[in-house]
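We begin with a single chain expressed as structure tokens, specifically the form predicted alone.
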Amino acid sequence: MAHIIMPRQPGATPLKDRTEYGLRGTSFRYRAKFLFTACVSLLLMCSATAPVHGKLVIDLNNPNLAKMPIAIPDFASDHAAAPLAKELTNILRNDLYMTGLFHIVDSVPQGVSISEEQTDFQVLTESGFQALIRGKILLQGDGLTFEARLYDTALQKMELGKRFTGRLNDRRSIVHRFADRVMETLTGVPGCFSTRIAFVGAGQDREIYSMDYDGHNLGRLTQIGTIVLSPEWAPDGRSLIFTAYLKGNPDLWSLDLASRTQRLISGRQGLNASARYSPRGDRIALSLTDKGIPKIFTITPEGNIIKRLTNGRGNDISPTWSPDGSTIAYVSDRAGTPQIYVISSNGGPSTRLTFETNYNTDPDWSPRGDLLAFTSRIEGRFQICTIRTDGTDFRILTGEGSNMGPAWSPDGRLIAFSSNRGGRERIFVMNARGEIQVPVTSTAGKAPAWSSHGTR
């Protein structure tokens, strides 16, 4: 199983240094504290952070948004549980690191107290930290208790405190749930760390798989034994729809995740492909063959046709809904090459959105509604790009290898995609600006789809 490896953040003190120097005399300890404070302060002064006496918040609408300096020292535990405490701390660090919104430092200045009885908030603030997360774990047999608190260092105030209990095997999901709450506290929108990503195997095994957003807890969902395409989560997270050649035709199927039973939704002759649920789950947009040409239709979850949306010449595929359900973006080659268009979900005229390159496909609408992520062919290779829904601000997010099939996380902070960098196609996750890109599967995979709920 692939792990997200978080590079050591600038200003972090290696653990071996803390262990070695912590036993030295008082004068040395204060010199170490001063040097640590000076180095961290110099680093964080470059971040142009918000005033330290304001509310602890990350303003995602700020175009000059700087990373929030946050200290996340190793969680407290008894000696026997120290390795587990380290593991859980790293899970939380990796979650927050992936957003690209934090300067994460894994230690505090030498001699600074962060105990429950006394925390030196003033020194932390003077060192440049805006936030502190302190946690501890208690392990009793197979039972795990995890407590964690988020503090505003300037106001010397606890902004979030949670206690979780569960089994040892639940430890990753427990930490993810706390990270979700941290993001909700700081931004007003819960994190996506408890959600799942489905994808299609890209090797000999073309079945559908599901995993945690960071690649852990991988499981196979189907045993179809034939070509499978375009998985899509239902909004309630209880089922998936996908296209498969079970009967020799690209039909649309539904998979109930609890029972693992499959149900045929649309088996019309020709394509029944690239299906996407509306935000409320009451409609499905997909590409159906009409007089030999793929067109965009909407159907009910039971498969009954509601409306044909596109007309004219050209092949129309890959619909994606706006978050409010009013508009659908899709791909058409009516102008000679694949380009992205938008149309009302009730039908009407289409408007072309992309003009930058001669091949644009795989659109996915951001949950915030302001951006479309898509695949664009640039200098002979496929790259993940974004564009605003008015056609402005075209940005290229990837550059290494060929990259396809973007899928937004439900909070709009991360994007999953497939990439062949490294010699084989795997699922990667990056933050919305493309600054952090990491592989999350060790097995070959493509066509990721991101759930709205933390399902298994």
The other form holds:
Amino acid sequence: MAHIIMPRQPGATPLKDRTEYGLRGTSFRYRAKFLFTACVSLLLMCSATAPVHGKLVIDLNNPNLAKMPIAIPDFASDHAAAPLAKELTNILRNDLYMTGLFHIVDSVPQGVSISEEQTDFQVLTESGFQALIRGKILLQGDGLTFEARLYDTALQKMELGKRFTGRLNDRRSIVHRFADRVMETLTGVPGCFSTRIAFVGAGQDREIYSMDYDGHNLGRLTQIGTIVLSPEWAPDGRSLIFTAYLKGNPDLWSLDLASRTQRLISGRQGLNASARYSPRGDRIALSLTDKGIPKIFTITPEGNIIKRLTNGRGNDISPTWSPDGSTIAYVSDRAGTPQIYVISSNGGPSTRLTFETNYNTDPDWSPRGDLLAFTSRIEGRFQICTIRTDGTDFRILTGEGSNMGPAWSPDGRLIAFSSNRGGRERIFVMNARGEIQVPVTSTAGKAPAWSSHGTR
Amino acid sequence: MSYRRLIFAAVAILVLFTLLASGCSRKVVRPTPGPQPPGLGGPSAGGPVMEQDLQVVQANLKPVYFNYDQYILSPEALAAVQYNAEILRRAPQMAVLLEGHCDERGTAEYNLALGERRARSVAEYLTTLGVANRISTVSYGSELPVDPGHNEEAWAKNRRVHMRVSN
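The structure above corresponds to the form predicted alone; please provide the structure of the form predicted together with its partner chain.
Every component of the complex follows; first up is the chain already shown.
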């Protein structure tokens, strides 16, 4: 396996200059291409951002954000645990890959040492890498020890070092926790890899399921036997709310995850639908039928009405809170077609936000507060789009099949949604720009809801 | 039971005949597609149906269909509601539940609102027509298609308000 990384692009900034600039702490960008010839002659293209102020960071506000080249060779282990080490390395690689922020290389060039005793940081840097993650595992019976470090190759400095112990069965969550810390070190915001996604089954039954963000550890949460809609996590992660027809009417229910008991929250005649917790968990916004017309209300978590927010003849549904709880975006067809509007969470006038197509629904406010993801009908099919909260920068993120129900990850890096591409409706996860889109369920599912905690 | 059916069928025919004679709505009088009630000898005595034959009333109620993305009643939908109103008027003791449905195209939550509004549109028109039955509504959004197909024909059947009667 001869791995050679060499500059390909004529006129690319010489690599040693980049190192010097980086060490001087000057922010600048460069581009380089590398030919990575392995036995399969893999061609890679790398773009990278130099360290800012000498520290290894990913500047999420940079509009020209380029992928960070990072080496993640297989974790070290004794011979017997080598397959396990590879499995764990792949969990970490997949986590970081999903963000779309990294250019991940599985192995270092031949002859380059990355051992604890001797790490050829300079060679790695000259080969275009900005970061290295080195890990090792130790398996003793059912006990697993995982140790991993993140290095800035230019500064030859360890930025993060963690040691985890647990059971073999916890191996996925152990690696996810490390990946969360890698994201925190590089972006300032912890990753979402330890969080769970709840969704509604779209096949044999319509019960609520939950799973790791990457589709593993799938479990059924309910056994209701009726139509179930719009699951939503309580901010503390201990319960879910959802709409179900347990009494024949679309009522709002709460499911306590520890006791698995259900409790009626709002059973008013008509819709008790599309309920969403406020970020602090002290209010729930939802659609209630008032004089025959669905309107946006806020209620207490116990179900008492706080305020009616919208008026008029339009059907109002699908509220979503801004991260500071001050504003609610929702869907109304008051102008003839379903469009997204924003209103103060204390009521007042509404402002229309979307004008691009004649069908914009399912808004979900990004955790950073700057974007709304939503479902738009484009040429007869449904696509996940984003728009800035001032109504500009409309972007279409999906294109294949029909795609609905976007839900942001708590760190704002990923979006879960349902898509019927490939035949049946399944849950997909994509990065916030839509460059990477992968199915995470093999069973049919819809209406994903992303937890803000690593709830089980 | 067959005697009850006979009486009801006779009443239904009489209703149709009355509407035809009044000429107020040509669309209403188009003969119902589907099997005619058996054993009809001609119009018999009118008046309210006293027998609470749910099954017969249920079988005679027509679905009310809607255009894509719409909850406003089309001329065809108005005619269907008028037809159903005549049946309900003769069974005023029955409660009627209006179940609003959408086709699969669209997002689940908005479809829930749309189904609610379709049921509401029918409820308001029934009230306008002077129907005295107890009316309630429920929306199933796009969750309960009557035709599981993924084509225009199936979608047209699924955009509906289904009337369900009970005592």
